[in-house]
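One chain comes next, on its own, written as structure tokens: the form predicted on its own.
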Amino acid sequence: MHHRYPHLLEPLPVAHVTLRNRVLMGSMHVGLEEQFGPLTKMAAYFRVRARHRVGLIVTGGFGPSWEGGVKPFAGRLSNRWEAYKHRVVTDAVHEEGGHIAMQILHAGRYSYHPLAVAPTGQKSPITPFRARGLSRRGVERTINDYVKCAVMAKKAGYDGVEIMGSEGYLINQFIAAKTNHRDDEWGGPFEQRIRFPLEIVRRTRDAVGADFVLVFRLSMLDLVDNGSTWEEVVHLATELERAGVSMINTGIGWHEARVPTIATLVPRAAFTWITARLRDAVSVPLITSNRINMPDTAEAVLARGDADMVSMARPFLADPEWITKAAEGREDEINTCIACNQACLDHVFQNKRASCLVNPFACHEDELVLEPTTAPKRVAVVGAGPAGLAASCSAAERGHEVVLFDASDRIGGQFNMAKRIPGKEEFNETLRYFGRRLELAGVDVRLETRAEVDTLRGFDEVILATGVHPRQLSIPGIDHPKVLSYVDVLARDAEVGQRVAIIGAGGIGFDVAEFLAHSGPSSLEDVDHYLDTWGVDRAYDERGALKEPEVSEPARQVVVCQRSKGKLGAKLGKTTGWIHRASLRKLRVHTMSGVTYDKIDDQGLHVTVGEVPEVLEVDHVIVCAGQVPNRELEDSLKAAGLSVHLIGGADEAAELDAKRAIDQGTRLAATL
């Protein structure tokens, strides 16, 4: 089936190594890094994404010092008992014919401790910490810190390292004049401030050798104020390729940025532009990255020559069997990467282990396996939302008899919901590899079918995924026709007003006001929309590549509300709720805390804010206050004396958590 993806399936000879394809797995913390002795989770984890043929893996950033490792106690491989530990993960690698390289990853100004290093002594806008200058001396022991690590990696079985040089990390802060202050040799001129680089690029290479790949990460885009030039970028790839790089690859934005860039919103393939850009100043090659998530969107990057090879991080989470299924025409069974970041990147930022929240197996590959099961049951799935679809799969794929009953006429449940969403359409992914998972393993699937009691005796277990209803608010005036729930809004189609109130400012209340709000194309739909709405400037005419955000005129006024004080959506994703406020802003959506709601009558809503009354006057008033689960069935069931399982939003209502839930029946089904 090669000839479908003719592109990304062919080999490509870099330095001693022939990679078996044009895929590279792009670094990512998952939180293994750190485990003690052996690194045994880490092998089992990359050894299936290895077994399904990615051609380079490149792992988590290892710190070459203490004082670069991203927390305290992070990751680092600075001698040879580390190396040791590391053995174990290219062994895993090499037993199942892939090639890894191991990032090499200083974190500078942006380490989460007080032992922070950094070109100049400042303190970076996404850390508690003051990072101390470095002196001549400390910047020589860092480099020779950076040639160790390299030194340790090849020891320890690695076929090359990743020289991390973007997304705002040490070597990134030596490069910028944005952070780069220093007066001496190590800055000044742009000359100098690449020479950190350019030095842990050449000793790297004179002490590993010429059979060793060396990658290193360019920041290509900075998107932040008195970054680089684009004549800077092209100057010092060109440089790093006398000095000694195998390839190069594409970093977008430092992670204190003001455009997203790896977030749902983003368009599939947005930055390979500034990839293809390099294309004729370099000979060694090039790595394009960032929201490369379908076998055809790859294809397309290389076709069109944008880039050698793709990198990918999070679609490997979402699916170890990414490229087998596409060399093998099975497109339709991946489960694709949503860029939700909820169960990677914000469990990273919060200290705990990376997953997936479509994929629940991800870094629990030595904990989480469905055995076939010994004793074949008949279990019944009531509800097909994420909760049930997991379980029904999984309970399936293990050798039970599954019967999954859904009211609706498709599965999904409030994913169809989310779906609607601009800039969340990849939600149509998930449902498209769950209703192909359904049919592989043989689920019975009976939609616009009403579970009852008497429908459900005979089954052995009763797993019930039948959601939430929305919480309803004694509120005066709450019948009034002006009131409508978010499942009107979403799910059927109510006609709304041009002048909105939302109750509520959660998650859903956020989603509800951008589908309202919303003008225009998604960003989805347009790359270049995309970038001219954050501000990314393809002409690359200034530093950084900013530009002033084009301003849309929203669809509607929305003034969305919340009882308690303080930031609204402060608990929306860690990693993302900073773009949903920003988002929220460009369609100039009002927000307002600490508001007390007195009645809801022609007028519109009537609220108090302190002591100060006040009047909303709207055409609508939408509730998005949460939601309560919906158990009618639990009761009279175990009543009936079957045995009864809750799972998803039925046994905890809390903001839609799609996370949980596919975790949950997953976890489930593993034990029945």
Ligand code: NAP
The other form holds:
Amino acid sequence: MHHRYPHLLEPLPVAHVTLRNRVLMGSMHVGLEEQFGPLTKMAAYFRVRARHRVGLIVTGGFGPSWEGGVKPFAGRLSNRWEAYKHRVVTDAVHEEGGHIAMQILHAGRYSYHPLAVAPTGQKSPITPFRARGLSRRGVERTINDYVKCAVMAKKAGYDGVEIMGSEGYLINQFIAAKTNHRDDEWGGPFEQRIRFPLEIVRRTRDAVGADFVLVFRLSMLDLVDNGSTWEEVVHLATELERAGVSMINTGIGWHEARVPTIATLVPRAAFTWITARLRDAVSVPLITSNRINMPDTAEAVLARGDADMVSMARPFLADPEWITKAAEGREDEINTCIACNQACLDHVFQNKRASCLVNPFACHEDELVLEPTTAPKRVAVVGAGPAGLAASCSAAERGHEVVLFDASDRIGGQFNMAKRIPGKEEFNETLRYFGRRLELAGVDVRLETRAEVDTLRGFDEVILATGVHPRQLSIPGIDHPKVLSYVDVLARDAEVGQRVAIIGAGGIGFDVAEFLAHSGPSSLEDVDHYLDTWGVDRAYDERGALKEPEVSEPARQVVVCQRSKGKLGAKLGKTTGWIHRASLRKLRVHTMSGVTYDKIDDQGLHVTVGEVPEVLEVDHVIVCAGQVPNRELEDSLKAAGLSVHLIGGADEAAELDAKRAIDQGTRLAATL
Ligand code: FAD
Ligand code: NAP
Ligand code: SF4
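Given the form predicted on its own above, what does the protein look like in the form predicted in complex with this ligand?
After this comes the whole thing, all chains and molecules, with the earlier chain placed first.
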């Protein structure tokens, strides 16, 4: 028995297999599913996760038919040729001693194509196409598609399938009265609405036999109006067990729900209580999920008895070695998923291959590789922000001798400001991770050392990762004492009055508004506070488990302005922008677009909106108007004959984020 994580690392017998531990890698569409021919990239991606002991891997969703795909030409499994493509994946996982299930996902009215089908003709609020209502024959055909898909998955070598019955996809659409308005035997009362999932499970079990793992992902909390009641969830769970599922996985929230369920501001393990409630009702193992990202959290969830297994998806993008590190007592080496969604979900929503902000190797396993160098060099890296950290570690791991300079007394650059924003405390983990990685890689870190040309002579390569300077504005009165920059507020703890205007509505403008207006605990510290703020009803009194969100008094009156017209924060993350906007609305932050800044004086910030002049009577004006590159050393270093490389903000400040900084630093180091 493992002393530190006895519950987490305990094997789990399920159907015909024994899983190595209690960790399931949750299903995640990453964009490797659509590769033409054998799925070699997916195989490389899962192989390393299996090698590092993931108990059960679940693939991204594959459609059981063309019409069920999430988008045109989405990965699907409906015939022998498609099954053949998967062999390379299942072989890779089995060679590493792992187990793998394929997720069957029929998107129903969430399909992003004109052939979408649903229980009843309808358009979802998050897709542009109106789905066609399935005929009775269509329902039968769709059930058969699921069964055939599972049979093909077995032929392809999978140990099981996960039937996606939550998150508002087709099966969930049949279950909920919200989306099922049929008046035949597949609609009407609850018992008839759940016939669809039960028939799928029953017929699939009959077709695949006992030696196959059947996981059903059940929506525990729909978080939409007219969703299921708790009694219905329990009833369905018991019926699913009778129909032959091997395990039940937890689903939280439909995609159209207006409650953040996996973003960084969601507390760790914020939803395991709902899985715990189901434990007495069924005897099959239960899997719980959402924002479990570190071994202590996972162990505590299992030790409390909330579930039999934990599901983590994004944490395995961030660190494929997560379980090995936990098992070997090297938790401080774990590259923690900070739940930013920037390189995973945001990419998928933009039809790009997923990766990970903190781990650019994710989903590029056979493309981005750090080969040991045959010609070790002396490398200086100037700047220990995300770009410089990634470059230093990667270069040193390849065998170069690396010295990392930073003028500040700590590593992290702007991440030291980001981590102070309420709800972004997870960013601390990235700095902990890089701090440890620098040690292990043997990087010579010189803090409180501003690098100059003389410091850098004698190095074979100099990497300038010196970041950015805040953009200086030329509004009349910009030197007034009431003007501060975001750096004054977040890094220098400048005193800020009760009434504040923020110039600039990019990521930093939003973060500063949250920092200044937020009151009470950070959402991360208090699950109940988070549930109350977003209107999730633990008591489950109403269908869908929603209640009126609680409003807290803001700490300050804040107004955020931008010059461009249209909605504020339009360039924020695809899957998180709405959360930032909703957060600020809850804090009664006022927003203004189409603003011209006229001047700043004792009265406040003078603006014109349209043709109308207005004075924002504020105590402070905080400038969050973007940044410019800090590459002061470049010319003199080049003049001194040094080989100079620019990365991160020093290279390009426009639309710079940590994703690009870390990716660029890693890729440069891979080529030195
Ligand atoms: P920086 O992080 O700016 O680091 C540059 C480093 O160089 C600094 O430590 C500086 O001290 C050092 N330096 C400069 N000159 C010298 C010299 N001559 N000698 C020695 N050292 C020197 N990005 C995201 O992707 N997601 C987010 O959610 C996010 N939130 C943010 C929130 C806030 C409040 C802020 C301010 C930024 C946020 N960012 C976010 C942006 C992200 O932090 C930056 O994109 C990233 O830090 C840029 O990395 P960098 O390594 O290029 O530069
Ligand atoms: P940004 O996103 O480029 O936003 C800059 C803001 O300043 C814009 O609202 C812009 O709007 C305004 N602005 C630009 N030039 C101006 C000028 N001359 N005068 C007045 N206003 C001006 O930059 P940022 O907010 O500084 O963020 C920097 C980077 O950090 C971003 O690229 C972002 O990706 C990253 N970040 C991300 C997150 C996240 O949650 N993902 C959070 C924080 C930061 P107008 O031009 O319309 O006025
Ligand atoms: Fe986690 Fe962000 Fe990486 Fe996605 S991109 S896996 S959310 S750290």
